[in-house]
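Encoded as structure tokens, the following chain is the form predicted on its own, with no partner shown.
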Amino acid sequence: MNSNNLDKKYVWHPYTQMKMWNNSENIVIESGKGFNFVDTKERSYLDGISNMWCNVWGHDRTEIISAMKKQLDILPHSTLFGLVNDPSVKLAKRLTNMVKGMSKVFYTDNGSTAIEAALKIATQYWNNKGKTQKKKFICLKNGYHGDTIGCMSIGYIDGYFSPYKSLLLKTIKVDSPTIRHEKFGRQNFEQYIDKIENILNRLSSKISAFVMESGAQIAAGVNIYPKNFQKEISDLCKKYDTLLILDEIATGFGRLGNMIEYKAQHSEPDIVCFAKALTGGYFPLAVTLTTNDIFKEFLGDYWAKKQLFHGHTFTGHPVGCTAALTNLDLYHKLNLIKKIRGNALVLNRLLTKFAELDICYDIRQKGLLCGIELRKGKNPIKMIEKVPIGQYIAAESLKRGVYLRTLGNIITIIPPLAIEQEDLRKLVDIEHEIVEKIQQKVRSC
């Protein structure tokens, strides 16, 4: 039995209607070469979404692979429960030196677990200070922070999570502007801030933390914040004694053109989370960083039970930490942020041709993040030839040698951060060709 048939028999895929999957002839990936996946029939697919937003260098960066192999020979794994390992110490020092205002690193496995740790840290921080009433979270509507219970609670997207609504924590959700709203002027932007301040003014005695993605919301449809929006929220949190938790899991490490996005946003978090590009996409690893003011509230006598009651089996995994250290060395050695900013300008120019198509309702881009929203008039395009538009675009992309997943009627272009300009042009040209085809079909309906 081949891998495709075995897959259908045994594997349950994420965010996938398995009835449709099991009735399809699916692609089996055998290897990776550069920025491409290669299947069992030796066909190549350019990665248009960074292998779910985490790939930096492509699939064969020998420096990272060699460092991981060497670490496996020395020490495959060592827990941080009562022990220390050298790579986790070195990475923690490296990270705290890179960021601003953070002094402690807590290790987890992925973005969701990093956020869950942040929520527990914030809750226990106030509990340790004797302010047990401060336990609510305020967050932006249409944010996304992961698929675990706490993450779904603060990043609720109805289309994803409605079956689990009964499980979720009650949170305070507020509207957020996007870069598109700047067309309507500063007053519109201030209305969002005024509403947030009104809530904090009334309820800050009960609010533990404000949680938001840093710089942009991706899974909500590539919503890029207007200038100073994040800074003003940061200032409000300071004013109303509310912690600020920033999620840079997908937006940090260069995705928006800045190594540390919150520094570029002139915001001051109390807790910040990183994952995805942290290891270049080569190993599961995430971190939750806190200020020293947060950390010191967890210090006390053993029986006072102020210590953080949270941890994972593979916390501070030495192979993952080694991958991250080597990845960060490459960022510095190859001046990757400069390359990203150059490619962001190229991407911006390439996207101008989409504006000529009637169905391109809006084009949102910052750094190497882009969302192209498709509508007929004011209505989102949902189906093409009786196929959901996201599946149609994904299938058409694969036919042309590109792997891409959309957010419904929003095409997301999220290329590997070190992508070459030739590949970037190929990616954009193919998606433009597909959108032209969709426009012809929409007009003929």
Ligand SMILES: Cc1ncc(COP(=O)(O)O)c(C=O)c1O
The other form holds:
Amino acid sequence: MNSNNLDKKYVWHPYTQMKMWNNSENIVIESGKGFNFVDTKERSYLDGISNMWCNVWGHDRTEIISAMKKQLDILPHSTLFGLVNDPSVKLAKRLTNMVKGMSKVFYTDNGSTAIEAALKIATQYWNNKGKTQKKKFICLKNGYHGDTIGCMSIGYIDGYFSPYKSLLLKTIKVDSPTIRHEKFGRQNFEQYIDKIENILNRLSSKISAFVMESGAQIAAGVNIYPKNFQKEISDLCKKYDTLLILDEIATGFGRLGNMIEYKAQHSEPDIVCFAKALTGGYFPLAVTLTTNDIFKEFLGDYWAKKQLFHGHTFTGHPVGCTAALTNLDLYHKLNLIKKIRGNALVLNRLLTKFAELDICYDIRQKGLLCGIELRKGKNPIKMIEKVPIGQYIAAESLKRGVYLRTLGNIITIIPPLAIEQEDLRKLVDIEHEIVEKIQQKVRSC
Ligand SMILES: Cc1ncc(COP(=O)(O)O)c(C=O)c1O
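Can I have the other form now, the form predicted together with this ligand, not the form predicted on its own?
Starting with the chain above, the whole complex follows.
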């Protein structure tokens, strides 16, 4: 049996209707070459979504791979339960030097667990201070922070999470902002912020933290925040004694054109999470960083039980930390942020031709994050030839040598951060060709 048949027999894929999956011929990826995946039939697929938004340098960056191999030879893993390892210390030092205002690093192994750690840290912080009534989270509608129960509770997206509603914590949800300017004039913005202030003013004695993605909500459909939004929330959190937890798991490390997005947003979190691009996308590693003010509330006598009761087997993984350190060296050496900013301008120019297609209802872009929303008139386009639009676009992209996924009717272009201009152009041209084809089909029905 080949891998495709064995996959159908044994593997359960994420976010996948397996009945449809098992009735289709799927691609088996064998290797990585530059910004491409290569399958068992030696066909290449340009990675249009950076391998679920985490890939930085393409799929064969030798510096990171060699450093990981070297670390594997020395020590494959030693946990942080009662032990220290050198790469985790070096990385913690590096991150706290780089991330303004943060002084401690807590290690986990994926974005969801980084957020779960943040929620527990915030809850216990108030407990340790004797303010046990401060335990609710306030968050934005349609946020996405991962798939574990705490993460789903603070980031409810109905289309994904409705079967699990009975499991979720009760949280306070406020509307998320939108950059569609016609809906969001200055007056509307002020009213919107006033509404949030009102909630904080009334309920802050019960609220532990405000949790939100930093800079933009991606899974919600690429919703880029309007200017000053994040700063306003940060200021309100300070004013109403509420912690601010920022999720930079998908938006940090350059995705929006800034190494640390919250600095660019002039906001000041108490807790911030990174994952995905942290290791260049080569190892599952995540971090939850806190200020010293948070950390010092966890100090005390052993029996006072102020310590953080949280930890994972693979905490502070030396191979992951080595990958992250090498990744950071490359960011610095190759001035990646400058390259991203240059490519963001190129992407912006390339996107103008989508505006000429009338099914392109909205095009949202910041840095190397882009969402193109497809509608017929005011209605989201859901199906093409009886196939859900996301699957239609994914299949058409694969046919043309591109790996891409959509968020429903929103095409996402989220390329590896170090992508070359030529590949970026190829990616956008292919998606444009597909959207043109969809427009013809939509017109004819
Ligand atoms: C903003 C954000 N937070 C958290 C997560 C969860 O990360 P993971 O899939 O590694 O659990 C994601 C994943 O896409 C994300 O986009």
